[in-house]
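In structure tokens, the next block holds one chain alone, the form predicted on its own.
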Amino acid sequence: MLLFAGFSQAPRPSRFPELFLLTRHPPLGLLPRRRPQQTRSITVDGEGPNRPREGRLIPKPEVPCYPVHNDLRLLTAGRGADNGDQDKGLFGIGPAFFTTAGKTALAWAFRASGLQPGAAVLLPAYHCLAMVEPLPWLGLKPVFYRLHEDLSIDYAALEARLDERCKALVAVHYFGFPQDGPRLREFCTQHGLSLIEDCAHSFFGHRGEERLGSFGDFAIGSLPKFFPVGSGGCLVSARRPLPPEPLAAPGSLADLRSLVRDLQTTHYYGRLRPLGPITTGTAALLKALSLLGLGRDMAGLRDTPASLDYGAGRMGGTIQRACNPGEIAARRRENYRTICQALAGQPGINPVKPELEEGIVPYMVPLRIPALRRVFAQLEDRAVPMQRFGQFLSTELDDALCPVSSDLSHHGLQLPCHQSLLPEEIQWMIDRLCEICAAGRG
């Protein structure tokens, strides 16, 4: 069986015709799109905490926000690239328990920690809603804790939030920048808490000699943030046993449907375009089979407790062998530095983490934009690739608990630095951001 997975950007002799490696796309390429695809904005303006609500239609980004396939690699079942002793990130900690998404991996971390309904989990005040959603599925309660301005944990405030209900602590390595793992481990041991490292932003990376994810009782990862797949999460542990049995496989049709969706995204951003007719034909066939009631569409389960019963599918198991961890780390670090250097001194744009220390493999480039409320609609209309982690915070969070979280929910924005970005795409993204932010200051 042949699967398309993985990518590598480093120059190398191609085994395939040059036609298969076309990567340019509008607005950078020669072939304009007749009609850009659209998505729906959930931007909400107003005072106080943001709350998600569907808004107007906006164009999809012209530059991909997440990794896409950027070369063609055929893998026979059970075989993959020989990555030798390279850092495999969370996969290097031990066997992975694959789930449908990072948030379902988090739910399984709670289960594996033995948390019972009614228990409380310590969560950071700066969070995405996907971090909170699994708690009501399992009858758990969130207790939010404060962060310092650099997004490190305020341990004095954390200890003040403890009570007898608290059984676990979730710590996030924001955007790939590590928390103090040894101190976290000591704190949780002292207070009898299960430590769960949220490595959704930090699949790769170290703090000193220790791998991120190795400090906790469990660590969770989100595959689409670092690899060219549309879904999937994983649970790993260096200290505790994982669930004994793998989750149910989505099935061959579901695997094929996921692959087709990933390839459609790939084609939209100008990669693997010669495969477009095959992708379109396969998508039509899958649609017909779906109308006949054949095959399960996992997308319908993504935000429900039913997704806990399924694994990530075969694509998730293939990427470890197909991707080159060394290239992923090197290119992300290079792109991060390029973006930070280009934005240094730009009025109205403040990098949150301008320095990239040794061992950090970044997820995105976090920025604080004071005028974001005024310019965000323009950024959407110009299809600038971006994310707003923590834009929408839990309704159970006291806004006064953590001023940093409240501030970043309104003024924080992240740019992609992933390994499949092309230099001209990065420059286009920087130019649009600077142009719009400069105009918005007036």
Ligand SMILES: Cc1ncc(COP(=O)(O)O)c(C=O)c1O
Contents of the next structure:
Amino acid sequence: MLLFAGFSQAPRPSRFPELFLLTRHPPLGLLPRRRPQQTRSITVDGEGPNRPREGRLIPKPEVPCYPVHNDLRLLTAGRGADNGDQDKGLFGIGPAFFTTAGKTALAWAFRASGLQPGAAVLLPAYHCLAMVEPLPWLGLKPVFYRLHEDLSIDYAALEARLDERCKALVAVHYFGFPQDGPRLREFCTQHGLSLIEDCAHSFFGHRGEERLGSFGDFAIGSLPKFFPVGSGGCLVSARRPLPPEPLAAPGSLADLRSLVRDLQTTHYYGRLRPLGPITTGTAALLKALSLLGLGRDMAGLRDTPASLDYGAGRMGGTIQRACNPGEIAARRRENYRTICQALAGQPGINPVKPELEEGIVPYMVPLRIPALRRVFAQLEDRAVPMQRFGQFLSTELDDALCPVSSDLSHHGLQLPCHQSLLPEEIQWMIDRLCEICAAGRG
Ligand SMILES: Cc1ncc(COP(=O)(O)O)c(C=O)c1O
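Okay, that's the form predicted on its own, but what's the structure of the form predicted together with this ligand?
Below, the chain from earlier opens the complete complex, with every other chain and molecule after it.
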């Protein structure tokens, strides 16, 4: 029998309160779990630019770094959800063209912009390798541009990088904090560039009256950063036609496999545990079917150009119906503020954006940690949930071009503030970070 109970968070507006399953929270104890799922560190920090290299085994984060299912809303495909005319983020801009990931959405933005092999794309010096990866797939070249200390675009430096090969510009609203959209629009129109707004960190949010994603010729999103799904991306446009045909559906078995993976992560973090036996049984069945050669495993395509030919599966549409944007925005903002307040004045930890202005729906809390090189391995070993955006920069970037990006690749770390975090998880994460950073200042 499934047990239903109220959830230990603030009440949430839903037509399905009875579907909040009894949860057992993760242990959050003094030591990492005894048998954690192992993952491999790719971090070996040294002098000069960081380069990925396989390191030692480390535990899976003790607290979910990305959203997980806290209730059954997405699993019931949003039936009964009435999200009215809430701000739907990128989905409010127009119909979405679903892709396997944010990076494949970027590739489709380049294609939809009509870029031909040999063309160059202006990319920010502060980037992740996933943003650069699709360029060689399409025969495109990156030209990097510099940012100011607050991560806004340095337009004088950008103009100096322009040449006749440059056909498109990718701009990122880092961690949800907006670039100056009207200025970007004007710059790109003036120089005949296609403007691609990379909204991987800013699925929701406004700058003044304007929705992020509405300035660009195209905007892309990365679904797992804002919703409890393991993969998926989308391309939208307020101004230009999208590719006319949706991409091939990965198929029902592939959809089921992704759902089972999402649920396994969800159970690992102590949520929806009564569904565990069903998840385990379905995982075993899928394994048997794949041994018989049935059902495509999309995970195998993840880093290949073949992933360009597939869509996001059913979850893309389900998210559109079932997500509650107002709730996601409010929780993320509240968590962001809680974390910044708790970290204010903590030795060895400097929030990069301590003020959360109106309209911003944050992706993560960006921090600068001067002693990061010394403490990072400890943070990994202690299973602190975190991300290091821009830790590894393209080998084609001149390290001297943008001192801010080089600095953040060594000292930048982000903590999650997503909507699925529980108050005790936030506290646990803050306590561990403070402890380790205070001890490591040396
Ligand atoms: C700014 C930015 N753009 C694009 C991407 C690529 O998104 P995905 O991981 O969904 O491929 C990422 C991924 O971290 C990102 O941070």
